[in-house]
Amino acid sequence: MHIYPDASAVVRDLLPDEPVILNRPQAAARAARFFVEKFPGKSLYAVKANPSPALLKILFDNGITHFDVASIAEVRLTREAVPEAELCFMHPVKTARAIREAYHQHGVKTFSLDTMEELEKIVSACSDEAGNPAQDLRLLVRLRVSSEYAELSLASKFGIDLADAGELLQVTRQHCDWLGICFHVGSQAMSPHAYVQGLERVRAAIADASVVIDMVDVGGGFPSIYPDMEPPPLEDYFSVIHRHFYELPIAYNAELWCEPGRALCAEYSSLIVRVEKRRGDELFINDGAYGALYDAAHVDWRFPVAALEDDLRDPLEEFAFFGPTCDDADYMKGPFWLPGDIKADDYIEIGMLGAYGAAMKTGFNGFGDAEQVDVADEPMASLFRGDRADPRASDNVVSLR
């Protein structure tokens, strides 16, 4: 595959009418190695963030051997892309048919749950034809925890309340070879303290249940860098998690897991769009709310942008975007800072779209086509390339007490 040096080279060569997704395999490989080398446990990639088979292979080749899958479609896709990977079905609500296929056809042994009903479903679906229960299940009870430190909450849909967790843990222990507790602090957690709160709930649940815990999974939520969102170094998160994990009343050989999605793939991709029309401080572009810019429209997420024309000279101004569909909802208020003389037919690169960008594209209204190419330059921002402040000198480290 031809590798372009950067976005400008892509524009000069292709003059694209449709959006172009720029992939940076080297950025994904670097992020994977960072987690493998620095997180004090096992890192699972959350496939939902970007299910690209090419990305899955890059992550696997760089040490990410376990994958968090949330549907039977993700099970099938990941098993085909990386046949040797360990798949963990971490959606707490699954159909019996999906569980049965995952266990019996794809070798999935690890499942999460947050109700007695789901536990019964898993035990039944994984039994053999004679009705004998599986002896090799690895089951995780998901706790509900706060999302107050996250930019996007995941606190209301899944997770058992702490008051009810003890009984579920006790019953689950009887049906599995290996029992874990998991939680999710929300997406883009901007403080390591989010995990402190989660681990304190784990402590309380273990004390109430009085069962042996073989694994604790702190979930996802590890952040990336966006305009106005500059998180502490990831090493600060890892340090806090590590210290609080080892203070838990758990088995001496208990494992520590995490499930990064955004942090592993945000830097993987950016997007070239073309300005189709300018109306004052509004730019009509050829991707939007029903495409890779879903988050920019629906949760007002700001992404870094750069104009790709050489002849733009005016100072930067604030712009909003309209996407290509007929809907008023196809609107991204930004603000996105671009040269004041930008105009129709100019091109823009929108960065940090590897997470929940390409994965959210649809074909609504006949739009959605996007060529994908590889580029060799750096992403617009990075947690991993070594040009941020030394974490040991950071003033963002949360107190361990």
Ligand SMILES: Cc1ncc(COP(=O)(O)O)c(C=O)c1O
Contents of the next structure:
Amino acid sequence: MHIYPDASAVVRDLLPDEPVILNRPQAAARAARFFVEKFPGKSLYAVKANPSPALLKILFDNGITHFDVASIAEVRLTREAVPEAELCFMHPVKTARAIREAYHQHGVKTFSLDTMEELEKIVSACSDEAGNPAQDLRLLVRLRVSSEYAELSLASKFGIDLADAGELLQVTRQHCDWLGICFHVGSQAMSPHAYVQGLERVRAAIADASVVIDMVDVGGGFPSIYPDMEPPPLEDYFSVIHRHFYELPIAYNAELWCEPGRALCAEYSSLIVRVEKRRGDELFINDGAYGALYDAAHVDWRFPVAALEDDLRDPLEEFAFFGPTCDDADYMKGPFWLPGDIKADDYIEIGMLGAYGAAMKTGFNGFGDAEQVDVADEPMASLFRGDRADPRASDNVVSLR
Ligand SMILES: Cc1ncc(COP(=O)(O)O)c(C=O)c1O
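May I ask for the structure of the form predicted in complex with the named molecule now, the form predicted alone having been displayed?
Every chain and every other molecule in the complex is listed next, the one we just looked at coming first.
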């Protein structure tokens, strides 16, 4: 496959009418190696963040052997892309048919749950034809924890309350030889303290249940880097998690897992869009709320941007974007900083869209197409650049505008 040096080279070559997704395999490989080498346990990749088969292979080839899948479609896709991977079905609400297919056809043994009903469903769906229960299940009870340090909350939908967790852990223990507890602190957690809170809750749940715990999974939530969101180094998260994990009352050989989505793939992709029209400080571009810019529209997420024309001379100004569909809601208020003389037909690169970017694209209004190409340059920002003299210093931003 042809690898372009950067976004400008793609524009020169293709003059694209549709948005173009730029992938950086080297950035995803670097993120994978970072987690494999530095996280003090096992790192699963949360497929939902970006299910591209090419990305799944890159992560696997760089040491990520376990994958968090949330639907039967993700099970099938991941099994096909990386046949030797270990798949873990971490959605706490699954259909019996999905569980049955995952267990009997795709070798999935690890399931999460947060209710007695889900436990019964898993046990029954994994039994053999004679009704004998499976002997090799690995079950995780998901605890509800706070999302107060995260930019996107995951606190209200899933997870059992601490008050009820003890009983569910005890009953689940009777159905498996390997019992874990998992939680999710919310996406883009801006402080390592989020995990301290989560692990404190795990400690309370274990004390209440008095059961042997074989594994603790601290979930996803590890941040990436965006305008106005520069998190502490990931090493700080890892050391805090390590310390608090070792203080838990768990089996001496208990495992520690995490399930990053965003942190493993945010740097993988950026997007080229074209300005179709300018109206004052509003730019009408060809991707938006129903495409890769879902978060920019729906939760006002700011992504770094760069104009790709050489002849723009004016200082940077603040712009908002309209996407291509006919909806008023197809609007991204930003602000996005671009040269003041930007105009229709100019191209813009929008960075840090590897996570929850391409994965969110729909075909609404007929606007969903995007070519994908590989590029060789650095992502607009990185938490993983190896050239930091001091990993504590926050000199890891390449550019955030
Ligand atoms: C169960 C589970 N694990 C992991 C993730 C990945 O989270 P993040 O992308 O914030 O790391 C998610 C995201 O929704 C999730 O639901």
